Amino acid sequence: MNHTPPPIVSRYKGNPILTHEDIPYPVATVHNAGVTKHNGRYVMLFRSHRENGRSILGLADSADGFKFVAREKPFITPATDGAFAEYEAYGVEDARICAIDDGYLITYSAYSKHGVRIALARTHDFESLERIAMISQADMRNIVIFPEKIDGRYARLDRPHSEISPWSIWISYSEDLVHWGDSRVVMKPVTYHWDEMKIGPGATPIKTPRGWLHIYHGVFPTMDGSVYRLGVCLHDLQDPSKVLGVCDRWILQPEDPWEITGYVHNVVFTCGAVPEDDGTVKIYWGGADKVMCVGTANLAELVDLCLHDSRPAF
């Protein structure tokens, strides 16, 4: 008899739902994408390599969260004059979608000779773009806004790196979008666990009765190179600078071939995540920094693993 429990994450069978050969120009990649809802249907903006090696960001939409197609054009590419232009000369990477604001915010890493800092634009159509402001300095990557205010000021969780406090999860604070502050740590990696060498913001964090679902990334070094897989924590509702618990152990790791072997090997990383009415998530994942993958879990199920199955937030 086999007492092998259902997986947490419910793979989709059609995966991958999108690689390279959907995209109607050239690229070699299509991964960690951010979704979201508009409309009523499913908006991906995607990250592709060019031939070149750097990055750019695409659109794909679809009606059901699981087969997308992939618009002619793509929706951001690095900027060629102004301000925004010198700082994203290498690329914009790793797009996170927030609705807040009866639009949507959109921050990207953009890569440049100076390092890696991130960029926030909004949209509000998915067919124009406003860049609003640089609002990292470097070396930082991950952010996800919070999709309310918290006490009349927007919140974001973000990856800051230093030495002394390598690749741990902050919280920053801002009244206008544009100058962050009030930041803090909030959660770190753990000592000889499954996210023990850095952790990262993932998907824009779920409003839940029980506080803000967040899915984020851990990393594991071997002896074969680093392991990228997902996890859960939950924020307080009214303080999300309050951890109330971090699910003990993954809840996806790296296991199809195409998240096995690919332009990174052994990757699972989102950078999106859709609540549904049915109480289940759309969670989106890039495979092995090569294809797009997605799968369905219970929310309710999620929140009961940070609370009930849980480690020390640092």
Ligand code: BMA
Contents of the next structure:
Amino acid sequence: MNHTPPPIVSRYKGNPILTHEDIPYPVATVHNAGVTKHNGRYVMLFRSHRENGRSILGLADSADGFKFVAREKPFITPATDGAFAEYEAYGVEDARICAIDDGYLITYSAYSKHGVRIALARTHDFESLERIAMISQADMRNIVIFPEKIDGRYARLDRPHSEISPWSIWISYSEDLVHWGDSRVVMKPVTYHWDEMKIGPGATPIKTPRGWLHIYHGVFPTMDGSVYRLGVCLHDLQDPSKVLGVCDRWILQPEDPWEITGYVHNVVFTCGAVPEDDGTVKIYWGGADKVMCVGTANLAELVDLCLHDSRPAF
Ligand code: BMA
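Would you mind generating the form predicted together with beta-D-mannopyranose (BMA) now that we have the form predicted on its own?
Time for the whole complex; same chain goes first.
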């Protein structure tokens, strides 16, 4: 008898959907992509390691969200002049896309000899890009911006580093997208739990009738290195600093060969998910920091898991 429960996330049979072999310029990996819909088509902003170990961001387009074609040239490479150049010199990584106002905000990790911090840029058409500001100091990764203002302010989930506490998810607010503050911690790893080592924001939060659904990553340390998995939590619609529930279980863990072995083994890592009109959500993840994968889940089921199979946010 088979006692395996049906998977929460159904993997697409054609995974991996994009690899370095599909890219028309030399790269070693394709992973950790932000994804959104623009004019009815899917746009994927993926990260690639160059063969010097530093990363750039490229674009791929799709009509159905499964079959993507990469563009001829990368979209974001480290700035070579101006205020951003000093902080992007070691590469740009892990972009998230937030559709808001009349365009798309892009947050990405900027690496340099000064550490890692987050840059904010905007596009209206995925053809041209305007860099807006560096929106954190060093030691911050994984910023996702809520796709609506809350009480007149932009809101974001972020992940500062800390030596005292395991790395946790915080919330911050801004009136102008440039200056952020009013920060407080909203969710922490739980000891001897699948996410006990660190957690970080994943995909741009999705609005549902019962709250903002956030797909995040959690890390567990083992004798064989760390394992990256995905989980879900739900934030209050009016006050997203309130976590209404965190699903006790992971929703996705490395299982396919290209998730177990690659550039960094045992990693599934998300930077983007696209909700569909039929109540499903397409979740995109990097497999082993090497390839891009996609799977489908039911949004109401994910919300139920947060509310009815939950562990404390702290
Ligand atoms: C994190 C980030 C991610 C990466 C993950 C697994 O710290 O660097 O970009 O996917 O590690 O290597």
